[in-house]
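For reference, the chain that follows is the form predicted alone, supplied as structure tokens.
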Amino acid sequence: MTRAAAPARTGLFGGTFNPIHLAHLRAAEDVAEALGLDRVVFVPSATPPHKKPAPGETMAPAALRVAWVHLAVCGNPRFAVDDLEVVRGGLSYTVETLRIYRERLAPEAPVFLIGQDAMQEIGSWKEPEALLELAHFAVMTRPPLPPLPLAEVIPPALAAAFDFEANGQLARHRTAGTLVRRVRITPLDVSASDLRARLRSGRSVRYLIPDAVRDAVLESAVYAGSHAQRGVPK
């Protein structure tokens, strides 16, 4: 009898990716390596309910952001892109995406990649209790924030459902069996907001985003300000 292959271990990396940059890619690589994931699926959001553009800021159209993520990950066989949130439209609620992937991967649960700062705010997300039951969570520290014990990262109302290891790096959900794990990533202090500011002022973003993405972003002129010149290498 031939033994069936075990389900692939899948990570999900959601976000606006406005635009995607090298810190996103390095973080996904670090988590995949640390947790032995077979693949990491990048899931660009359509309309994020928690991120409203500040005055003068720009959210690139979803179709462009999806295309840029494809360009960014195409050279890594472990990376993939799923535009299900963009196709679904409306507000992009993570819990809806996790329910879809939990069904696709059953009996395995996906691993959701999340920054420490976002994890501290997860209590304000839609159906936070369900989120932590549907998936494992890989909590990443984003520079310049210091890593905190998970008991200080998971909001208190949600932390009550977990047992924490003494080292503060692992927590297990008592009923769902899902895990929240601290994963150390390469500390690259690159942010999309800084990239957008650079692009608005016509400064270089070379070596901060993949070359193919940089070329596509410049060609789109989505973030170009009054000082940026379209078509000039940056």
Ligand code: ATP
Given for the second form:
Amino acid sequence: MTRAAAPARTGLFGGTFNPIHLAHLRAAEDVAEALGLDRVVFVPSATPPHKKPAPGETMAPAALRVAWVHLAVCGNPRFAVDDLEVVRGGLSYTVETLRIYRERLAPEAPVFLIGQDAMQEIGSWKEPEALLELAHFAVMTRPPLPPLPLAEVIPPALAAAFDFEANGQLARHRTAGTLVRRVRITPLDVSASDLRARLRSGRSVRYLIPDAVRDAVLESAVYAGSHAQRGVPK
Ligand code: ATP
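What would the structure be for the form predicted together with the named molecule, rather than the form predicted alone?
Every chain and every other molecule in the complex is listed next, the one we just looked at coming first.
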């Protein structure tokens, strides 16, 4: 992408996407619409520092997760995929991705899409202060948790750098000028961990992930448990 071609308003949606599902896609669509973004770039992580698979859990190979995200977004002209974290390899640190995008999009800052649950944990990410200075953040509600005011979502040590406005729906970084905005999205209680559990036990994931992704996931058999020998429901 050349600098001149950089769109004015770009969302970045980082995640493991293990696998990508309909709630990810609807959330990105809602944020794009609410904030008037020209596009949302999905950025699958390589080895995420915060997502060590629990015993019995599977982290699908990065190349597969990237391929599934491509399948999921290909029908939406506003959606794109960037595999820079997978190409970079090693641990995926969002702060490094944001520095690259900040440079590419200058003088615009990207909008990073993040679930409320993930924002509550951002203090444990690499360079959390820098993260909040490099990009705007769109904090997405995520069921079953109720939407909380931003002052309760941004960890206290980081919240001190912000002024809170609009009944806790907006936070403005006092020195960097970046914004954290709460965006209400269509509540869909779909999670990748639940999908993996269904796939492990041979249950259906139809209508929870796009058909093309479901076909590719089943074809890979990456999450399949012992039921795989007996055939997987389509
Ligand atoms: P897992 O269930 O494996 O923990 P996850 O979907 O939480 O998966 P990611 O794929 O890394 O993990 O999620 C990417 C981003 O999407 C995160 O910011 C997460 O909070 C957000 N997200 C995931 N599911 C939903 C959902 N149902 N509604 C809103 N946001 C979501």
